[in-house]
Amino acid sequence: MKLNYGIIGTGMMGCEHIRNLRKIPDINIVAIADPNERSRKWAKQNCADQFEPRLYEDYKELLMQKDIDIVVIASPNHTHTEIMRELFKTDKHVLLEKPMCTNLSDGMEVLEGSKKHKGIVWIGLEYRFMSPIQSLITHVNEIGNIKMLSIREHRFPFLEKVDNWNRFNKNTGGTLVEKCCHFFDLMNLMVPSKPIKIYASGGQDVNHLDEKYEGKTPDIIDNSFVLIDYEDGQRAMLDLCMFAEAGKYEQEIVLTGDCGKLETHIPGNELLLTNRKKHSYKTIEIKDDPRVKEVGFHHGASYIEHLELIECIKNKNHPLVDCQKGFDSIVIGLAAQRSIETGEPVHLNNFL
């Protein structure tokens, strides 16, 4: 069964998807859409001699093509809802890049649309498929009842993107939506309860302060602490700093239960498992997924994401990362952004 892909948005992430798809058998990229000529050229170059896609400026033309089975939407965040409205008029499968949307009303619209859509709607939260995360999940039953989860990301600033769209909250949903929906998704995946209250503190203290775009200074925050209370008493915390380049690890994840804890890093090849009763620990080797043929920007996770999506399509299974999971990940980010603005905790029942 050969599957035909169409790619909408061929900046950095769109081209990353193309490079991953090149390594997967029985795949053909038949169409590419991007309003930016330079981005279309990048896409064509990344296709190399393997694919000969038709090129479109208007994504609506791509969606009209009958030979496309799956659409990858990797356009700027604030365009997702408009494109999904048009995609829902078709029966095509779709991988919609994170974040699903940039505000609550759009998120609810896409969530409701996905429930009626004939094709699979998959949200691109590929961090789930990184080997350290998969290893951690494999051993989660060994630490008892989950009580706390801490995720630290100390990294480089946001990269430059086409027309610098990612420098403003109105386009991205804010840093805690654009970047951190990945981490909130992991929290929801690993904590067996529902988030109920979010408190966040953050600011723009170092990055982009001297930049101007059409006379406007970027307003995206570059550091934050986010605390999340869950319904059954668990707590999670995100420690984000985007002016912390050159560290050995970009991310650290610590999951603590009442019997022990699990610690790992990204990138990393070790999982530390502690046992409270024995006052001991052991180091477990994290092995790379042997299926990965393209490591890319996300340590092979995007490649595995595509394999899992294809498997769901072929077997007519429910998507592993559906719109409800995509929506839940942006809700925490949006609530955290609101908490920073008001200085008050946000109760999700009221927020929603």
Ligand SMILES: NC(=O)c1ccc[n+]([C@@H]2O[C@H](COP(=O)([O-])OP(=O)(O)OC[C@H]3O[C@@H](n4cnc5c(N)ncnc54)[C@H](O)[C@@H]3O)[C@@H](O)[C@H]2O)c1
Given for the second form:
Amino acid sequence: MKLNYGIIGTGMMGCEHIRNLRKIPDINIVAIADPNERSRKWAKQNCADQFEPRLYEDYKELLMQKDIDIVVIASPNHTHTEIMRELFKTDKHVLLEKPMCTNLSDGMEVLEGSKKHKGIVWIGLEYRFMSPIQSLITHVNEIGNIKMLSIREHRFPFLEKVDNWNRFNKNTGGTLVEKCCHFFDLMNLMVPSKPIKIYASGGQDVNHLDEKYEGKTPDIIDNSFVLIDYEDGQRAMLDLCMFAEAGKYEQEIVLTGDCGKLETHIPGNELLLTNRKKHSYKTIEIKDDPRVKEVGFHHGASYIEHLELIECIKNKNHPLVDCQKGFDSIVIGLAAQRSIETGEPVHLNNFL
Ligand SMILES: NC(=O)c1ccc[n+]([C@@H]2O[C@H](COP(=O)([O-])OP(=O)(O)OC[C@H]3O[C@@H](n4cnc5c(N)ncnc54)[C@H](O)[C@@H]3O)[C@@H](O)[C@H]2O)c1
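What about the form predicted together with the named molecule, after the form predicted on its own?
The next block holds the full complex; its first chain is the one shown before.
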């Protein structure tokens, strides 16, 4: 089965998708849509001699093309809902980049639309497919009942984007939605319970303060602690700092149960498994997924994401990362942003 792709938005992430798709057999990229001429040029360069896509300025024209089976949406966050509204008028499959939306009402609209949609709707939360995460999940039964999960991301500031859309909360949904939906998705994947209460402290203390766009200074936070309480008593914590580049690891993850602890890093090839009874730990080697043919910016996870999505399409399976998962990941981020604004914890039963 040959699949024809259309890519909407060909900046950094859209071009990353193109480079991944180049390494997968039986794929053709037949159309590209981006209002920015330089981005369309980047797309053509990345397609090089392999694909000859038709180029459109308007994504609506791309969505009208009958020969497209699947659309990848990699445009800025605040454009996702409008584009999904149009996509739902077709029966095409879609990979919608994270975060699925930037606010609750848009999230609910897209979630409802996905339930009626004929094609597969897949959200681009590819951290799930990174080898350290897969390895952690493989060994999760060895630490007893999960009690605590801590994720630390200490990294570089937000990169420059086309028109620097990522400098303002109104375009991104806020840093804890834009960036951290990945980590809230991992929490939802690993903690076997529902989040009920979110408390966050955060601020914009270092980054982008000397920048101006049409006279306005960026308003995105660059550091935060987020605490999440779960229905069955577990706790999770995100420690985010975006002025902490040049460390050995970008992300450090610790999952603790009542019998032991699992610890890993991204990038990384080691999982530490602590056993409380034996009062010892062992090191487990993390093997790279042998299917990966393009490592890219996400340690091969975007490549695996595409393979898994294609398998779902071929076998008519339910998507592994459906809209509900996309929605659940932004809800925690939005609640955390609200908690920072108000200084109060957010109870999800009141928030939703
Ligand atoms: N999954 C991940 O790990 C990951 C990583 C980076 C970015 N992303 C997501 O990918 C999306 C794009 O981010 P990016 O880093 O590539 O940004 P970018 O600024 O590099 O590229 C965005 C592109 O979309 C184009 N665009 C703007 N409005 C459009 C519209 N209405 N229709 C079509 N194209 C439009 C812009 O001209 C630009 O070329 C965002 O949602 C972002 O959150 C995901």
